[in-house]
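Presented as structure tokens, the chain that follows is alone, the form predicted alone.
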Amino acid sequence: MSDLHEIYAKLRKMVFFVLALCALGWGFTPYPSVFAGLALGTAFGFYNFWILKRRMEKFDRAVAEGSQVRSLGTAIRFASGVAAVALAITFAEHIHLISTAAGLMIPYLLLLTERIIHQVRHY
């Protein structure tokens, strides 16, 4: 389980770096709505990853105790993605919808990239 915590800590640092880049892009480029959408999507995507991490810890504890776990929270994560898109639609003049949808995947792309780099370095 400590491996999961290490992965989460690395991902958290990378997501904060991406959010800082989005803030710079929002402030200093002519595309503030695109960077606002990326930031919103990234924040909700990281929230989804946090929910998944928490559910995986519950799942691990339940397996160790021999009890059952109902799910890994797919409905909650799906609803979170819908909420991010709903915010982008509600504030369409300030937040770009497509970049919000793309931002939802950024934490997972960072995770995939980090895991590939980890595999290449250690094997």
Contents of the next structure:
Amino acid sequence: MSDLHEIYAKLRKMVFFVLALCALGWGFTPYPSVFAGLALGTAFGFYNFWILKRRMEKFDRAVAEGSQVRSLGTAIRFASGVAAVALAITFAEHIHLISTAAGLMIPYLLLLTERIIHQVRHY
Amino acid sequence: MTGSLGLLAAAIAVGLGALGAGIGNGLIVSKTVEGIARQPEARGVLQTTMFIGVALVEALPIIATVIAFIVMNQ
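Take the protein just shown as the form predicted alone and give its structure as the form predicted together with its partner chain.
Zooming out: every chain and molecule, the one shown earlier first.
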């Protein structure tokens, strides 16, 4: 199985691809607010993954050293999801709310897809 | 803004979501630490599995929190 950094690098590549697609959709389709919401949600979802990766590394170091870990940053991830939706509510005329909530889940879908493809190829 | 019943509904949604995430994360972390203690050479694999597990466990509570926040602001 691949390393944590490898998974994170692959996910980053896919998220940038999705963000590029969102930029194209924002510029060239009649639904700019929907694509803006998707991009915002994806960006915050990826921020969640970055926090999770950082906390995992901290957890790994703590286990190796035998020290304690206080939390895995669950509250921060909840708060960043709420922050994305709060931004969408504040700028409701530019950012579509439901697509922001859907965009928050895009990195999770990408992670699942990447893992399924990895399992099928290697096992 | 919502009434008191709506606020209660949002609180229950967030609370139950966080409860599920807490139990799930606790199980994942405890089993990972147990696995690392048994087989320190498998640390990388266990860490990767834990990363994916924690990420997927937390997806639903995040959506619960977001939906509760949306409902509160309707």
